[in-house]
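Quick heads-up: it's one chain on its own, the form predicted alone, in structure tokens.
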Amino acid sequence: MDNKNLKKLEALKNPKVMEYVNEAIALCKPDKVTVITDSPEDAAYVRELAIKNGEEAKLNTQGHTIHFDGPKDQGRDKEHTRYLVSKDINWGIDVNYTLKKEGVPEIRAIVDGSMKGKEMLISFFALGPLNSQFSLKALQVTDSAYVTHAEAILYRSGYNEFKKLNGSADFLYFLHSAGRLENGVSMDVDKRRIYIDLEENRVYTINNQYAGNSVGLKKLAFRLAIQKANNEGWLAEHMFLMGVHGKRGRITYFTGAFPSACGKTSTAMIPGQTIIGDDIAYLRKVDGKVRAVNVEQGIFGIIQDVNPRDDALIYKALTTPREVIFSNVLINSGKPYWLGMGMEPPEEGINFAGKWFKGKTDANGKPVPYAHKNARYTIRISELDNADKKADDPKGVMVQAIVYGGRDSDTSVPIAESLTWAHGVFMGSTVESETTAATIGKEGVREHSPMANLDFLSVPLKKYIKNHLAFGKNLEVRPKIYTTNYFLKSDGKYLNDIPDKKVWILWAEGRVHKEYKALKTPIGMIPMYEDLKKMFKKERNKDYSREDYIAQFSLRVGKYLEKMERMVAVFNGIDMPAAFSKELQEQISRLKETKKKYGDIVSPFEFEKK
């Protein structure tokens, strides 16, 4: 490290930062070390380095670049993402973990010498708004200019925030190396490792480039934040944060948790509403109210099906000049093409698998798509026309509704409101979703994901649920809790159009302000037909028939009971909080009584008769 960069580090007056950096240099053995501050000059250096290194390439539109991950590095690697702990823990769920006495020597041996011939970049970030009690600090060390560039878009630069630590070691630390590269792609994916040390708040990740594995500040930092939140009595959640615009200019702030590729970003981007964040939120109780911030300032979004009809605002932002990183889409003559963008792709180009042409097959004879299903875009929220004016407010915004969603083809209604806070926690705890291309593995498998957060839980499930139950106490303004499902099918066809979600969310906003009555059912409160009929006409210019309502909101009692059987099996043997166990048993009892009286499928109009 030269004297100029050393002075940048010394200015922080933080012994722990110096310790980590010296250790990283000795272990990774880079040829060059560069410290990145908050300056525009340093930001420009990173962007130019990503191009120079071949990690990104410029596209025709000003500010747009393309990054490719390797063919075997296209999603989060669950199998090799593990916690490092000193002793065995009863998680209550299936969690990948390794004892530190085994895991630390293994990962350090893989990382050893990983930056030979490369440049180490040292960066500082704030997870949340600047000058905020909500925000955590993060130190990133990597040999990937793409990772640093992506983080500069997704997070707020935090070099000056580190100065305010006054030497404190209260920050998260991330060490990443893309490993051995060939044609700009990580080659040793068989040695891909993402190890999260829960005791030292540090992460080692190597031999990867896909942001879900390499960008430590995203889902890796999230795991550390969940542990911190549950130890301190606040919430770190897999949630969007948005302003829902109701009557007379009213703005009601919602958070919402959905598993990957289940409509979370598109909900936060509903036309006419404003977005604060689409992925991770920190929630705290402040003066009897729940307030929340977006951890990020950008979006790392799935680009499939982003088109002018369904996601007009994002589509506009992605097709006009501004700073955007595309990943794993097709490039032809400097222009990106992705699945479901609303136009025919060219018959050849460059994609995640190299040169592509129509009809290309892989080694197994399977057709190679022109773009990956999990292809992404990285963009600042401030670039969007619907960015909420309070997006960077260090005090956060008051949350009045929480939404849980999943990909469920045969059971859950489009929207339901919980009966109580505890029932809402139960609803969130029993979220199920069918898997997608966002993670490596088989698609279409139904998985249980409490609070849409299963992949990221870093504390025992009992502790996590108990913290949620306690969080609802002693609140002057208690948020309402909802479940949504945009993927209900009949005879293989979706019962909802994609833009219908606007009606469900606006109905929930009206419920917060006591504008609509609702039907009480065994699984929660559901909308009344006449209200939805008026809302569909106003918001969607669409006739909403009684047949539509019956198809979407009939209670599939048999399917719900099957789900409860699965939940009993999941929670059997886990010493869950008594309040949760009570909600589970009462849910089953209500469903059984309803089945006895009405049968397996119950029209919503039956509940109007009560």
Given for the second form:
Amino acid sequence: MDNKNLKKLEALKNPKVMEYVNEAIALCKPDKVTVITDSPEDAAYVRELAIKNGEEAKLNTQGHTIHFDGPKDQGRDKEHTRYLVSKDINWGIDVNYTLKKEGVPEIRAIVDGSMKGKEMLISFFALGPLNSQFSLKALQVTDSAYVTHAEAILYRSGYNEFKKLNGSADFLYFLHSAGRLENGVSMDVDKRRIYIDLEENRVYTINNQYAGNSVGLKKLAFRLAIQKANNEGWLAEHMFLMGVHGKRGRITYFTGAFPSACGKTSTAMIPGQTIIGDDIAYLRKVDGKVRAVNVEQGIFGIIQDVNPRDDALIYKALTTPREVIFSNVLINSGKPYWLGMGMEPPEEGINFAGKWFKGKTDANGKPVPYAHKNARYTIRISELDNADKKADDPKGVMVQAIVYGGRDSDTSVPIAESLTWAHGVFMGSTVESETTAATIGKEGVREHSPMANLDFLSVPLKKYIKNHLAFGKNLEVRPKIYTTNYFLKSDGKYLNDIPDKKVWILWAEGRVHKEYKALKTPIGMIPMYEDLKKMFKKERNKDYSREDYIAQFSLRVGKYLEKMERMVAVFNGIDMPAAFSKELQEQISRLKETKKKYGDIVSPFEFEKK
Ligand code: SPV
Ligand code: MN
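Switch from the form predicted alone to the form predicted together with sulfopyruvate (SPV) and print that structure.
Everything in the complex follows now, all chains and molecules, and the chain you saw is the first one.
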């Protein structure tokens, strides 16, 4: 490290930072070390380095670049993502972990010498707004300029925030190396490891590029934050944060947790509403209210189906000059093409697997799509026309509704409101979803994901649920809790169009302000036909028939009971809080009673009669 860079580090007056950096240099053995501050010059240096390194290439539109992850690095690697702990833990659910006495030597041996011939970048970030009691601090060390560049877009720069730490070691630390590279992508995929040390709040990740694996500040920091939140009585959640615009200019803030690729970003982007964040939120109780911030300042979003009809604002942002990183799309003559963009792709181009041409097939003779389903864009939220004015407010926004959603083709109604806070926690804890391309593995397999957080839980499930139950206590303004399901089908066909979610969310907003009555059913409160009819006309210009309503809101009691059987199987072996077990038992008895009275499928109008 030269003197100039050393001075930048020393100015932080933080012994722990020095210790980590010295250790990283000794272990990774880089040729050069560069410290990145909050200055525009340093930001430009990182952007240019990513181009010079070949990790990104410029596209025709000003500020746009393309980055490719390796052919085997197109989603989060769940198998090789593990916690490091010193003793066995009873998590209650399937959690990948390794004992430190084995895991630490293993990962350090893999990381050893990983930056030979390369440049190490050291940067600092805030997870959350600047000058905010919500925010955590993060130190990133990596040999990937792409990772640093993506983080500069996605997170608030935090060199000055580190100065304010006054030497404290209260920050998270991420060490990443892309490892040996060939054509700009990691070669040693078999040695890909993502190890999260829960005791020291530090992460090692190596031999990868896909941001879900490499960008420490995203899901790796999130896991550390979940642990911290559960120890301190606040919430770190896989949630969007948005302003829902109700009647008379009213803005009501919602958070919502959905498993990956199940409509979380598109909910936060519903036309007419304003977005604060689309992936991770921290929630705290402040003066009897729930307040929340977006941990990020950007979106690492799925690009498939972003087109002028379904996602006009993002489409516009992605097709005009500004800082954007495209990943794993098709490139032809400096232009990006993705699936579902509403345009014919060219006959050939370059994608994550190399040269692509029309008619290309894989080893089994199956057509190879021109872009990956999990191809993404990285952009600042401030670049979007629908960014909420309070997006960077250090005090956060007051949350009045929490939404849990899954990808469920055969059971849950499109929207329901919980009967109580504890019932809402129960609803969130029993989210089930069919797997998607966001993780490596088979798609379409039903998976139980409490609070859409299964992939990221870092504390025992019992502790996590207990914290949620307690969070609802002693509140002056208690958020309402909803479940949504945009994916309900009948005879193999979706029962709703994608933009219908606007109606569900606006209905929930109206409920917060006591504008709509609702029908009490065993699984929660559901909308009344007349209200939806008016809302569909106004918001969607659709004639919403009684048949539509019956198809969407009939309670599939038999299916709900099957789901409860699955939940009993999941939770039976787990020591859960008594209040949770009570909710599960009561849910089952309400469903059984309903089944006895009305049968397997119950029209919503039956509940109107009561
Ligand atoms: C998700 O998969 O939930 C994402 C993208 O938000 S990743 O960075 O892979 O976590
Ligand atoms: Mn996510």
